[in-house]
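As structure tokens, one chain now follows by itself in the form predicted on its own.
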Amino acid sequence: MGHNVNTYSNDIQEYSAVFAKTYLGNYNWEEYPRIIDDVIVIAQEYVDNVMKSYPDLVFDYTDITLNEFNALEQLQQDLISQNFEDIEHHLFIKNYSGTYWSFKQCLWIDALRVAAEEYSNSPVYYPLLSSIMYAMAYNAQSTGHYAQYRDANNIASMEDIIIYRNKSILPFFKKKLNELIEYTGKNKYNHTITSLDYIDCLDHTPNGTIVYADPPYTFVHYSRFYHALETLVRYDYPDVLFKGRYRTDRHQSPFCKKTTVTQAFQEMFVKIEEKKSKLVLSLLYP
């Protein structure tokens, strides 16, 4: 659809808007013939500077016992109390080391995020962010989301977590960015992509549009599962709480609350009728 008609895409989560901007973007990749190499140079410089400032932050998972493993994880988790005053960009090494990712993986997440910001005024900014999120997902030792990370309660779970701890962020980033460069290109359509509340979104859409609505249908808020992606995109150093290191400001959808879901649907239906639009509503069958 994104290459056949003008589209208005909205999700209140900013990381979702990044994905939409990635696949609906307009690119001339010939202007960036060395973008992967150039990004890696910037990221490597960041990594080198951090390790020069903190040479003791090396965590080796080779040939360790269960107790040694958990102690190593705890040392990294305790970095949340570290100021890192002399490093301008340190969000992930501070907030997430030893949780979903190791310190080294967080270091490369920060590094690539720093490098991506060099392209913030270019359309390629969004494929860069999407590629980082892809790498995060395939290196995380959690169960496919970021509700909580796993603990090593026995040798088997420790060995499985170590498999993820020993993976590298960079190859996954390069793989996804190469795929996006191959898949995306010129796009003549003027798409609008926002991160608004659903009512505010409908206020901004033209009258007579076809609205495809896909609200959440469970009591579990999506922001609990994808808060780390939201933080990667916003990179705003949020206060984080609990084992999952959740953002304290994560979105709570009225469609996920028993006390507000009926009103949320009613308001959406009324607003779509006021806009003289057509509604296509996704349904979740039991």
Ligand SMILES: C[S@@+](CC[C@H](N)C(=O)[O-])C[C@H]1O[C@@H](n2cnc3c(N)ncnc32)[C@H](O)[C@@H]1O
Given for the second form:
Amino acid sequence: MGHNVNTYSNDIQEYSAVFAKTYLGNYNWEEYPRIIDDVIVIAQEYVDNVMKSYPDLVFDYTDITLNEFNALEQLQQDLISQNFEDIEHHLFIKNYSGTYWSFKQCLWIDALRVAAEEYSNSPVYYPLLSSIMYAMAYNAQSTGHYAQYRDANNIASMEDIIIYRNKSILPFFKKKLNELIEYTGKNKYNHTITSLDYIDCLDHTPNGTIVYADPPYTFVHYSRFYHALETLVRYDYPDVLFKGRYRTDRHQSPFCKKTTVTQAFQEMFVKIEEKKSKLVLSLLYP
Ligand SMILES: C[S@@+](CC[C@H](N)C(=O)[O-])C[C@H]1O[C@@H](n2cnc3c(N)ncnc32)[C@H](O)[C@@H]1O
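Can you return the structure of this protein in the form predicted in complex with this ligand rather than the form predicted on its own?
Now the complete complex, all chains and molecules, led by this one.
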């Protein structure tokens, strides 16, 4: 569809706009023949600088007991109280070490985020951010989202978590970016991608469009599952709360609350009718 017609894509979460911009973008990759190597050079330099300032932050998971493992995790989790003010970009090492990711994985997430920022005035910025999010997903020890990270309560769970702790961010980042370079290119359409509330988005769409709505299906807010992706994209050092280290400002959707869901749907139907548009609604039946 992104290669056949102008579209409007909207989701209240900013990370979702990054994916939409990635897949609907217009690229001339030939302008960036060495982009992967160039990004790695910047990221590696950042990693080296941090390790020069903090040489003790090395956490080795080889041949350890359950108690040693949990102590190692705790040491990393405690980095949240360190200020790291001497390092300009330290969001992930501070907020998430020893949780969904190890310190080392967080270091590489920060490093690649720093490198991506060098491209913030180019469309390739979005594939770079998407590739970091892909690597985050495949390195996280949680179960496909960021609502909670797992605890090691026994040897079996520890061993499983260690599999994820021993993964590296960089190969996953490279794999996804290579795929995006291969599968994206020129796109002559003028897509509009926003991070608005759905009513504001509908206000911006022209009359007589086809609206495909895919609202939340459950009482659990999406922002609880994907807060870490939102933070990667915004990189705004949010206050975080609870074991899951959720952003305190995470979005609460009217579609996920019993008291507001009926009105949320009604307002959507009324607005679409006012706009003389047609609706395709995705629904999930239990
Ligand atoms: C079922 S998911 C759809 C995800 C998307 N269609 C996809 O396939 O990846 C529901 C989405 O609605 C978004 N959402 C929830 N409340 C919203 C609101 N008030 N305005 C805009 N988007 C909202 C959530 O952030 C979530 O990503």
